[in-house]
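Take a look at this one chain, the form predicted on its own, written out in structure tokens.
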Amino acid sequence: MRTTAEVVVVGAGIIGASTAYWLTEMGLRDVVIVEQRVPAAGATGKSGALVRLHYPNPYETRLALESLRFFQEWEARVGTPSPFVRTGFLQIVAASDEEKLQANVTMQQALGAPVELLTAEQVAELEPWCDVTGITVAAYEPESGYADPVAATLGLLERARRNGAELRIGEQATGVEIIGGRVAGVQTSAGRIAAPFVVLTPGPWANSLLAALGLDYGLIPRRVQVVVFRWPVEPAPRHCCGIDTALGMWFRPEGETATLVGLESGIRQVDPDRYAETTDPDFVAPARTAIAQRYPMLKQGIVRGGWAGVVMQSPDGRPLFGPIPEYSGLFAFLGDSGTSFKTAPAVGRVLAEWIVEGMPRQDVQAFRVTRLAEGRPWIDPTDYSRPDRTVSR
């Protein structure tokens, strides 16, 4: 095992690997993931992995954009067999958020995106089997879809590695070493490797470590959690992935003959390391409840699982990342609330032109991880409104 790296990257989610993906690709030989399970433990793996566009602001939808060209690339890019799973994504928001929803999707075609609104009449012509109760208007993508996120992360890693990059599965990250205000490497559970470069993608874990050095970004872990119906009739439709905004549900194809839905509710506070990774009971109606008034077909839809997994949110529901001002050399990928599956592609792009680079092509001030102290969070004008903001936003 070395004992020396050029980049030591904490965490072997998608973010994780992705960095190292590119660091590799931008000719690093010397980087090492840190991983104190297996990769994609985290969220990731209990990620929906929605891959599309639909954000309220230029920043991530940019990021969105670049990301589902990658991976529309994949196997040319990455070398393993294609994650994405292309269905179409439909962004149904409340009529009251029409107006929004139009300067959304007029931001986001001038930026280039594939997306274009829909009346109720299209969305049943596109979807028979969809209930357009309630529905004015929607934003529809072709080319979105979803992915395999543990697929998509085992293949960033693989290539990395091939790339020359050391993965440590099952050795955990207890520190970052810092001499005289400079990154001079990361403590393991196994020892010690000395780096100037260290990028923190520690998911839900990211809190202890940022304490041993001094930092609070009001980071909270929440559960939230997923089920599985299958389709009473055969065949079952296929339908695009989705985000309801109006019923605060997300929803997309799990296989060829079910539907994977989530909510915003029943969201809370967890430890990482101690949470019911499965289902709770009195979530199964609620989901059900949802997903019938767009799909009533679903109201008999047989459970066939789910499971419940945990994201870290920051106090503004936007993902802070960047370089971390009181040390050199320290970057991070904090607080994205279960949203940034999607990104990951391009966040690496960012992280990993910081390192090589100097700085990213790309501007990322909006992410800065200084804005909260700044006291300026993120807001969008054009956000939808609903209680919470987490993983449908």
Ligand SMILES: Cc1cc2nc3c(=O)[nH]c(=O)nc-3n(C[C@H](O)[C@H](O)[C@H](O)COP(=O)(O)OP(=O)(O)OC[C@H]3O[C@@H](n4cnc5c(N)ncnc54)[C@H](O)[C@@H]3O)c2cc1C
Given for the second form:
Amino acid sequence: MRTTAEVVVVGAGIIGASTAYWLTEMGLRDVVIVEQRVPAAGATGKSGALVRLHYPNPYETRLALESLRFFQEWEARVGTPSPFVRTGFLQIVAASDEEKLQANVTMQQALGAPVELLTAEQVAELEPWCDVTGITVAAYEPESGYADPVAATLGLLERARRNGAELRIGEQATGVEIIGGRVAGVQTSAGRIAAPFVVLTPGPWANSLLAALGLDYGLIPRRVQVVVFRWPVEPAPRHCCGIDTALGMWFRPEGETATLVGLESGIRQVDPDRYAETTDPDFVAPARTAIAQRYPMLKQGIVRGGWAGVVMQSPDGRPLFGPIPEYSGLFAFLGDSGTSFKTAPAVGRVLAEWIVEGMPRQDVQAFRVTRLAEGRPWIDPTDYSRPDRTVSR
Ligand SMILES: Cc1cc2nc3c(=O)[nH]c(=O)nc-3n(C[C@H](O)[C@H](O)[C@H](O)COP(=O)(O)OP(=O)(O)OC[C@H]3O[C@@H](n4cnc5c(N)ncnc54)[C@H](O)[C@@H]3O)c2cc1C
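Would you mind generating the form predicted together with the named molecule now that we have the form predicted on its own?
What follows is the whole complex; the chain from before opens it.
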């Protein structure tokens, strides 16, 4: 077991795994990843793991597009079976948001994203079992889909391990050691690891590590739920992944015969060490009502299970990542805000470049951890979401 490292990564969710992957692909060998439970034990293992491109700003769209390409090239890059399933993705919005949708698609296309606008008739042609009532225009991404988030995390970690990294499962980081304003290492439940660089990727457990460093970004762990409905027909229809902002819902196929549904409801603050991991009984009926509005056959859908996970919400609903300016050598990815599985391949690359090359090759200033303290929260004029709501997808 190493007592020194070039970099310690705290947390083996998809972001920590991707960071370790990239650090070792860029040539570092002395990388230690400490994981308090098991890999993907946090938000990642519970994720809907939609891999799509539709964001209302170029910064997240760029990360999502780079990451989609990574998922498409998974076997060549990672060397494990691909966790990615291509299904296509539909973004549906309320009539009042159609102009914003069109503006977002224009921006995404300018960045090279494979996305097009469909009329309601074209949506009906693509998805004959979909009720297109209320849709006049939708965004369609033919190359998008979803992934198995646990397989993705394990694949990246396996590659990092083969590249020389050490993965320590069941070991908790209890504090970051600072000497003279610089990172000196990490204290863990098993001892001390001296290191000049530490990357915090602890998901919804971030607050205690940050508080010990005198840092507070207003992050709130929030519980979100999903439920799985088996189609009541055989063969079950194959359908796209989708987000329907008008109905406050997202969905994707779950295997060959079922559909996974998430809603903008029942979301509340919890302790990530003590929360109900199964779906609340009163979540199922609204989820059924919502999905049946698009796929009427699912009114008779058979409940096959469901679960809850915890995401870390930032005050402006966008992730914060990069260097922590108070402490040289300290980096973090914080406040995933329920939307950071799909961008993890690109985020890991950026964090690794910062450490290995001193600067990322891409402008990611929008994600800087200081933006809230500067009084400049992230606001997207073409965002559809209502201010008091979030949806994990
Ligand atoms: C129900 C649900 C649906 C979602 N759907 C989507 C979606 O469709 N698309 C999408 O892009 N995103 C989605 N998300 C969000 C996405 O899953 C998260 O943004 C992403 O997984 C965050 O990854 P992470 O690595 O930052 O955090 P996590 O996965 O939470 O990982 C943090 C890890 O750090 C470990 N850890 C914490 N503290 C310590 C410590 N002190 N010492 C050692 N280890 C520690 C934890 O045990 C954990 O394994 C969804 C999330 C949920 C819950």
